[in-house]
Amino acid sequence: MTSFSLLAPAKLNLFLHINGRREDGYHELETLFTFLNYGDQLTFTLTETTEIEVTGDTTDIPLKDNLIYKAAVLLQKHTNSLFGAKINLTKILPMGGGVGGGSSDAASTLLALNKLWQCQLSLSELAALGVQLGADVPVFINGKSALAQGIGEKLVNVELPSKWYCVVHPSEHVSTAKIFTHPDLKRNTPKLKGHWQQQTLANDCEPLVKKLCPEVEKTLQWLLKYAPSKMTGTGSCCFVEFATQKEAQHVLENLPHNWDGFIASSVNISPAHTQLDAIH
């Protein structure tokens, strides 16, 4: 197999608690990740030179900042691989939306090239590389719905019931760095005691994002007509949960024209892993 495509799926944070700030600037947090069967599309083609070429919907990102390129170079150096790759991206997920687009792209790149280059690294080895690219990358490498702690790298797999989500992206781009460095961010939520399902759960980033980005607050308010609304990650995407595709589709069809959105069902195993397992 010298060429194949892989999904880089969206994730949702079903809650996000920030427990404190570490001396290195990272935050201690607790969050629940689920994957959606929807995301960016990446195609990987083996090359006989060591060059890494990234094409497609990446023109507005300098190569040195491109997480796909950085992931490929990181794996290449770590394994001393003599191969290279052409990687084409079809970008579906919004940037700055809190659905993990960049982290998911990086994780799918590590997973795909580990197979394409026959590096034979374990998932835990790939996750240790991935955390250098971003705190969310390990959960995509792990590929299972999970309760995450630490900076997001300590994962406990969980089984969640499959749901349908309508995810709405208002016309706002939220900088994760800006939110996590902001003095007004809530950073003192006590750590969970007992099972998370028996707790009051929230997204600690939401009050600050609503203050800085009025469009996010409008989105959350608008979605309340249909179901309890939540924000994922550091925003700006907001979502509502349903038991059926029809209910989610109804919200999408009524979306104000200045917002984008999509519907998708949640899955306990990342579609990237399902696809990768089918490649021989």
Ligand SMILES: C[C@](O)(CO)[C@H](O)COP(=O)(O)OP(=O)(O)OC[C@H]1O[C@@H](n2ccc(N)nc2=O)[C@H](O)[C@@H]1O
Given for the second form:
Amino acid sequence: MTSFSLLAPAKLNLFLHINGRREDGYHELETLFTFLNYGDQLTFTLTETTEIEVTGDTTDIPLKDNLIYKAAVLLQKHTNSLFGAKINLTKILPMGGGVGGGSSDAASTLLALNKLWQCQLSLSELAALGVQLGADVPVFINGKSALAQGIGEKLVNVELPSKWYCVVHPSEHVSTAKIFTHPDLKRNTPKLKGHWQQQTLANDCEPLVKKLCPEVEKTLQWLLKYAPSKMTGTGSCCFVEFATQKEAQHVLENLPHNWDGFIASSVNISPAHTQLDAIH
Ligand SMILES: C[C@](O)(CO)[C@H](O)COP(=O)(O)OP(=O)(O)OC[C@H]1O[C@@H](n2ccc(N)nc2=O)[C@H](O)[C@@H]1O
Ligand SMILES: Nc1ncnc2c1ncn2[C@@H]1O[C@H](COP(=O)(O)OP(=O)(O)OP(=O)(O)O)[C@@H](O)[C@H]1O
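How about the form predicted together with the named molecule, since we already have the form predicted alone?
And the full complex, kicking off with our chain again.
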């Protein structure tokens, strides 16, 4: 196989507790990750030179900063691969929306090129490379819904019931770094004791983001008409959960005209892994 496509799925943080700040500035957190059957589309084609070419919806991001390019170069250097690749991106996920699009692109690139270049690195070796690109990359490499600890890289797989989500993307962009460096961020939630299902679960970034971005506050309020609303990651996307597609579709159909959103079902195994396993 010298060319194939993979999805880079979205993630949702079903809760996000911040337990403290480390000396390097990163935060200790506890979060529950689920994957959505919805994401960016990436096509990988093997080339016989070492060049890495990224095409498609990449205009906003300089090549050297693109997490797809960075992931490819990292793997190439780590394995001394003499191959290259042409990678085409169809961007579907909102950038900086808290659904992990950049991290998921990076993870799908590592997974795909590991196969295309026959590097034969294990998932834990790929995750160790991935965490150098972002705290969220390992969960996408691991490919299973998981409870994460540490900076988000210590993962315990969990089985979650499949749900339907309506995800709304407010027009305001939220910088993850800005939230994590803000003095008013709540950083003192005690670590979970016992099973997470028996606890009160929240997103500790939500009060601060609501204060800084009125659009997020407005979105969460509007969604409350339908179901308990939550924010994912450091925002700005907000979501509501349902048992059926019909209920999620109903919210999407009623979105105010200038708002963006999508619906998707959650899956316990990342669609990138399901697709990769089907390639021989
Ligand atoms: C908030 C989450 O989206 C939850 O899934 C992630 O933990 C963020 O993951 P990410 O976007 O892959 O994060 P990175 O690209 O590694 O870091 C973005 C910014 O967030 C801060 N950051 C990130 C993760 C973490 N546990 N503590 C942090 O303080 C970093 O210092 C950096 O300034
Ligand atoms: N291929 C890429 N896709 C999206 N963003 C990228 C990519 N490469 C680099 N970036 C940079 O990464 C930043 C964060 O992107 P991303 O879409 O992952 O944010 P996010 O959904 O808030 O992620 P998280 O929840 O992990 O914080 C973007 O603002 C962009 O500058």
